[in-house]
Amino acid sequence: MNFLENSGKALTNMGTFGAYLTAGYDGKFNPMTIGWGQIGISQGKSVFAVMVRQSRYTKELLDKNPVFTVSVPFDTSHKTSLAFCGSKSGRDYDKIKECKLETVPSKEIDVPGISGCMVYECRVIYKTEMSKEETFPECNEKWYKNGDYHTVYTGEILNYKEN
C-alpha cells in the first residue's frame, strides 16, 4: 500500500469538501465530518491524525474501540451528507441511515468506510488531550472560547483503498 500517492489529493479534498471520520462500537457506527487532519510518518509508521472535540459522541466511540476510517470524497457529491454529519449528533441520529450513505467493509478493522471516497483504515497508536495550558493563546481565542478542546487521535494507516 502506498498511501502517499494520493495523500496530497486527500488532504486537499478534505480541506475543500470535508471528510467522514467514522468510529464504531458494538455494531453502531457514526460518521462525523472533519476538515482538519494530518497524514505522515510517526514512529516509523504511516499515520493519519484526526481531531475530535472532547464533547463529541465520536470520542466516546473511539475511546471504546480505538479504530477509525477516514473517507475523503473525490468531489462535491457528498456535500449534503457531510453537512448533515457535521451538524447532527450520532447520539440522536443514525447518520448512515438518515443520509442513505453506502458503507464499504474494511479489510483490517471492524469499522466501515463510506462509498465514493478514498478510505483510510486506521488503528489508534496514541492520543493526546488538548488543554488550555498547552494551546497557544491565539488558538484558544479563535477555536476554544467555550473550552471544548480536541483530542488528537493518531492512527496507523493499516489499509488504503478507493471505491
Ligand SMILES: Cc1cc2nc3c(=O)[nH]c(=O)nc-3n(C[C@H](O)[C@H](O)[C@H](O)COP(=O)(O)O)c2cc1C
Contents of the next structure:
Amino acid sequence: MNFLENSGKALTNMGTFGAYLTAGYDGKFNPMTIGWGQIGISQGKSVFAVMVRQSRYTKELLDKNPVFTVSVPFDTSHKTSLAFCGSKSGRDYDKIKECKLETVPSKEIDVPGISGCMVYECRVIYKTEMSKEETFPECNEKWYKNGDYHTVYTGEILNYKEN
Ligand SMILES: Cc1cc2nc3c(=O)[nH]c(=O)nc-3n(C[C@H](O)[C@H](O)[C@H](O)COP(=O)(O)O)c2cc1C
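I have the form predicted on its own already, so could you send the form predicted in complex with the named molecule?
Next comes the full complex, this chain leading.
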C-alpha cells in the first residue's frame, strides 16, 4: 500500500494516542512513545522525521544504528503500553517484555515494528541537532527551558505495512 494513502490517519493517531519509535541493534530493541513527527518528501524520497531529545536512551540507539520503525496504533488499545513506553527508559526496563508487546520483523531493516499498528520502516538519511540559537525565543521558553533539545532524525521510508 502507498504510505501516503494513510499518512493523514497516521499523523492524526500519533498526535492523539502517541506512537512507538523503536530503535536498537544486535537483537535488542527499545520502543519509545512519540507524539511529534512529520511525514513528507525530502531529497526526492518519502520520509518520516522524528524528534528525539538528547536525554533519551533512544538517541544513543539511533546514533549507533541509524534505522528505526514508527508504529502507529489504529485505536486506543495501546494506551497502557504507550504510557509506560513514554515514561520509563530503556536504560532501566526491557519495555517490550514489560508491556508484553508483540514485535513484527521488518522487511528492509533489522529493527522490528509493533503488532496492531501502521508500521513505517525507516533509514536515517540525515539528522539535525536543534540549538538555542536556531530556535525562536518563544519556543525556547515553552519547550526547552532545561536545554534538552531535540535531534530531528529524518528517515527514508523503505517500507510501510499494516499489521
Ligand atoms: C504522548 C507522549 C509523547 C512523547 N513524545 C516524545 C517525542 O516526540 N520525543 C521525545 O524525545 N520524547 C517524547 N516523549 C517522552 C519519551 O517517550 C520518554 O521520555 C521515554 O521514557 C524515553 O524513553 P527512552 O529513554 O527509552 O528513549 C513522549 C512521551 C509521551 C507520553
